[in-house]
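The chain that follows stands alone, in the form predicted on its own, written as structure tokens.
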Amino acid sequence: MDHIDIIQPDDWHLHVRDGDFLKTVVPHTAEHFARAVIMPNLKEPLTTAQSAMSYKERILKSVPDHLNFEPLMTLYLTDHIKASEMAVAKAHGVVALKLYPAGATTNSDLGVTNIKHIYPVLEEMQKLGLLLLVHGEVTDPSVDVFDREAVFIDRQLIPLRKDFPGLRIVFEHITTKEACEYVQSVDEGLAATLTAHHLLLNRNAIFKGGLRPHYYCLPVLKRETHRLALLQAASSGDARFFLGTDSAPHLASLKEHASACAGCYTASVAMSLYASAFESVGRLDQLERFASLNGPAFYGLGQNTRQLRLKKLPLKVHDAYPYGLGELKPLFAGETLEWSAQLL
């Protein structure tokens, strides 16, 4: 097979930062994806519909004129967010709210310290049909970093779903066999996104030839047994799993640092990476379902009308991109991938 054509995909988990940084990263996503769910964890988190809509306008100004791209906006849950803001958010087209346990990842210090604090907000979200997106890790320092996702399921997610059975939840960037099995055990109302880097890499990548900060992300890469479980779930055709890159740009100077920022930048080559992952298990026939069909179905949105062609054509990954006053290094910088992607 030298190429496959699929319905244009969407990215259901994306970071694009703000300001001049948008000019670098937004075009990379818009070249291949029709829509993307934009994460709200800016330095000043998006907690109101007004702030989300202003951010959306800034993103749209960074989309090249020849491309059509729709940012899907979210709000950031804090202990103090008002339930009354949910109706305003819904009226302005906000699609979901993001739960960051306080301290779990980049710009999450203002996240939720106790999920009980936001129960009135979750009740209103359930009524209005707003989705809840969760970064599924506990931040208890007594819990090993490699176990934090599995512990989150038991301590937080299972009780949450019991208390709010009508709330539709996306368990984002899952990384473990336990997460796959839990999502598969649920009949409705729960789905999960999977990144390309968690499908392609296990935790050995972080230490190959020395400490490799560009492979450091949160949730952190796990054992090979977990990677294989993720790959099986993604390529199974199960409608509960869909694409979310969690592409997270950082200045190279902050990645290559004694306290390296968490996040892998994959937006520029995301579909090439996903194609390689699906090809590795002989399931390219399921890539369209995972990348283009399952996400819109769960969010209640229509399918895209354009197509994307993936060709078995070598693609050299850029060493770096200009990024503000510094540079941005993508995952697999300088390496050659086996697939190239182009909108038809």
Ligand code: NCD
Given for the second form:
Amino acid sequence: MDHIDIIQPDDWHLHVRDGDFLKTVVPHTAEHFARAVIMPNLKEPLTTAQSAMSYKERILKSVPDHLNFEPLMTLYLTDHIKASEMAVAKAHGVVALKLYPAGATTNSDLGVTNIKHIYPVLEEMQKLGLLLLVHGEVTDPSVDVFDREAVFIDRQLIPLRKDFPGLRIVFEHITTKEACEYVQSVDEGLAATLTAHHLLLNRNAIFKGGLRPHYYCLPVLKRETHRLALLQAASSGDARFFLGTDSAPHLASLKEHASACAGCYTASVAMSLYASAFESVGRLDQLERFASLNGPAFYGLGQNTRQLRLKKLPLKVHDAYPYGLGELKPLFAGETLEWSAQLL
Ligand code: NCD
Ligand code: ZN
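Having seen the form predicted on its own, please provide the structure of the form predicted together with the named molecule.
Now the full complex is given, and it begins with the chain already shown.
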């Protein structure tokens, strides 16, 4: 097969940062994706509808004129966010709220310290039909970093779903067999996003020939058995799994650092990566469901009308992009990928 055409995809989990950085990364996503769910973990987290709306305006200003792109806005849950803000958020078109356990990842210091603190907020979200997006890792330092997602399911997610059976939840960027199996066991109201890097790489990548910070993200890459389970779930046609790149740009100087930031930058080549992953298991026929149909269905939004062509054409990944006053190095920088993507 030398090409496939799919309905234009959406990215259901994306970091674009702010200020000058937007000019580099927003065009990369808008070139292929029609919409993206924008993560609210800015240096000053987005906790009000007002702040999310002005951020949306700044993002839109960075979209090249010839492209249409819709940022779908989210708010950041803190211990102190007000339940009354939920109706305001809904009225302004905010689609979801993001739960970062405090300390779990980049810019999560103001995240939730105890999920019980936000029960009134969750009650209101359930009533209004606002989605809850979860970074599903416990932060208990006694739990091994590779087990934090699996432990989160038992300690947090199962009790949470019991207390809020009507709350629609997306388990973000899942990385384990346990998470796949848990999502598959729930009939209603739970879905998961999967990144391209977790479908293509296992944890050996972080240590190949030396310590490789560009492969460091959270949740951290896992062993091969988990990667295979993720790939099977994503390509099975199951509507509960859909695309979320978790493309997370950081200055190269902060990635190549004694305490490297977590996050892989994949936005510019994401569809090439997903195509390779699906091709590796002979399931390119399922890519459209995963990338373009399952996400809108879970969020209750319409399907896109344009088409994206994926062509079996070598694509050299840029070594780096200018990024603010520094540079941004994409995952697989300098390597050649097998698929190219183009909006029709
Ligand atoms: C993300 C970031 O840099 O904002 N980093 C990452 O490793 N994925 C945050 C997140 O989604 O955990
Ligand atoms: Zn993320």
